[in-house]
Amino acid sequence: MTTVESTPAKTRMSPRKRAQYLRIVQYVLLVGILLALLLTADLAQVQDKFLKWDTFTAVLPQAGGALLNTILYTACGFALGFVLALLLALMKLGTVAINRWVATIYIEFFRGIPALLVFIVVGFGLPYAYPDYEFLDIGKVTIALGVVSSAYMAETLRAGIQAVPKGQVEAARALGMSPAKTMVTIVLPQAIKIVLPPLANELIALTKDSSLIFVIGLSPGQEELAQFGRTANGTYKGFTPMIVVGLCYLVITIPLSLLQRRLERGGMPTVTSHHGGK
């Protein structure tokens, strides 16, 4: 009587072991890519054009004014954008059809066109459209940033308002509150708490969008970081000023990112930001 020898079953790799191998492969690929970039680059040119220390120390103190201007322009644009966005969100949620149509057309239009076009039209078109008025640099910048941001924040605020439980609205109405008072005292405070994390994300995106201000051509002393970097590049014949400008943007965006993460960990429900790349 013959016996059939049983072949041992193949041992499968455990998910934990597989994950460890995948991590090792990723690390090896990352190190390989970095080494390839370093070995193929002209490090002397990189040092001279991007990391010139004397240029860095000369440009950094000069960037303070442009940094403050960028913060000012972003704050003004965000404030105007928030007011417009709140109005648009209420119009879109209202019962008057024409208001809903106007809000929808505005939101879809300004979300659908590049932000650069808005800056060009506002910067150079407003003086032609309103020749009897003199628009200051900060006024043109605020309008451009406000228009760009309002279309995105409107959808965020609308979603936040709709996230407030309807039972609270019904309870307020049962107590005799008017629709306007219910919205102001009950709905909006809760909606704004809900949308704080995505609004922080919109503020970060708006800070980066402020780099498009350079197309307007601000007067000396009023330039923001991008225009300052372009001017400094021409003066110092290299890209080290752009490294300084990038670090200045990080001074603004990193604290905002930390704030956003803290708000997200606050435990309150949030809505997703609609701000994509523009």
The other form holds:
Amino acid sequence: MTTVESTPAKTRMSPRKRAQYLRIVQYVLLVGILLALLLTADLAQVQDKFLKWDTFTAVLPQAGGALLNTILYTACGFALGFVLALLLALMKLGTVAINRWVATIYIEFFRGIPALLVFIVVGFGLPYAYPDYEFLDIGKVTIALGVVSSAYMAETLRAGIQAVPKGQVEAARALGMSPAKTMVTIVLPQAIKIVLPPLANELIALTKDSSLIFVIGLSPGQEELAQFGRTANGTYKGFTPMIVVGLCYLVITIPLSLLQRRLERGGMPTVTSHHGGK
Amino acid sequence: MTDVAIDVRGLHKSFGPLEVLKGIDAQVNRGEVVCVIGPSGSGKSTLLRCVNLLEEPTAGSIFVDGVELTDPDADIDRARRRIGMVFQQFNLFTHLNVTENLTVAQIKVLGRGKDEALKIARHNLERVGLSEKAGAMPAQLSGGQQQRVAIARALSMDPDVMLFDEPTSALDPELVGDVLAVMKQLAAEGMTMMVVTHEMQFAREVADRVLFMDGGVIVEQGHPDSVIGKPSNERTRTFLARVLDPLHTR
Ligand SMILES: Nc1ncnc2c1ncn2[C@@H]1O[C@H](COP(=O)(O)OP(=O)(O)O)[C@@H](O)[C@H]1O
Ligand SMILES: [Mg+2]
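Please supply the corresponding structure for the form predicted in complex with the partner chain (the preceding block corresponds to the form predicted alone).
Next comes the full complex, and the chain you just saw is listed first.
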């Protein structure tokens, strides 16, 4: 060994050897845990319930419609959420005290309650509140997802708007632009660019939140992935359909995740998302 | 119309309990260049920002081209079209390229067509010597180039008066000259200008009148040769001694 020891008397390992040793311990531990889990589990049972190849191949081709519905619902919810969020952010940054209050209460309320409650209230409350209207599934879903995502996005957008240098706002006003024109032509284009990564993050979170739609109970043919999976679980007496559904979610979320990383690397100053670390 | 382009009467401005401007009366005549000098914190920027109402005066009135901006019914956005402003920090729109910086307000505020706006933008870029930067983004320009673009942006609105708030203070020393040259040219063309500056040489050469401010009031004003050359007030002398001879070599 040719390691240069600064103090010959030292019997302890060098930092590099120590790190190497720790790495080996970690690998051994990980493999040990996995082996223990596999050996103690009833693998045949697991495979029968979760990874039945017949079920897998039977369910996979049927999942397309549900996959598209998940994308559609999420997109509609995100669009409504974005519009609401923009309104809320502008209200919160505005000069009218009432508007600031309303926006603050809305944001804190919907960030503070579980999304599931929103779905229950929208799914069952709306038809009671407005008995004269017929609510389409997509309408209810859009409202629920829009409300859930708007609170998070409002805070993100507010931070983005505030991140645009004030001097540019003054320059625009000095050129004779009205506050509204300044917002639309100078501030928002820059603010939205700044918050694109956290917005992509929110879109991923919302895709997963769309699995809560099952509490509304969608009509046949309108199901999204989670409800499709639950129904198929019953039909095929096992949870293999859930594996299919999980893969379908990844088909949506992984590209979004890659997109988000690309946006983040775009070199723009960014503002972190508020959607609890999902 | 009167010959007075900017008329400031009895201007007071407070930020909360802090009174920054304590009764300012000042006029800038048409075609005149007035330089405002004074120590940091004396209220020079606040005065300039009150002229186009970026700051709301606490008391007093502001007239530009005979229109009272402090009138509650005044259309401030309309009045600002005629008042160009150049900031210490340039404040270019960083998401737009140089040409778009010059055309956006022409199109959105003045309602000019795109072709006309482009033509005017090109003309003004040429005036500040930056024609070759038409397609560049602000971040690709030096500070001096950014400031000249900012001047061209203001000029593209065909203003009657131009306000400059320490336009060269954020620049590296070797870039100051280009910006001052553009301003000199502008003055020679007869532009009405109100310039807050620490460039005493520029003030002596270009200004028709110099205002010396200290503690929120105008302490002394007059021809640059007298205010800068033979100041009568003790505070002016102290300030000038510091600016002109910071190392006390005299
Ligand atoms: N928006 C503001 N809020 C509070 N105080 C301010 C504001 N703008 C300026 N001031 C204060 O007013 C005083 C004069 O500032 P300013 O007009 O910028 O001086 P100058 O341009 O002569 O250096 C300073 O004490 C400054 O701190
Ligand atoms: Mg200043």
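Definition used throughout: the rigid core is the maximal C-alpha set that superposes within 1.5 Å between two forms. Positions refer to the first chain, counted from 1. Just so it is clear, the structure is predicted and the values come from calculations on it, not from any experiment.
With the core superposed, Arg261 shows a C-alpha displacement below 2 Å between these two forms. In the rigid-core superposition between these two forms, residue position Gln20 carries a C-alpha shift of 2.4 Å.
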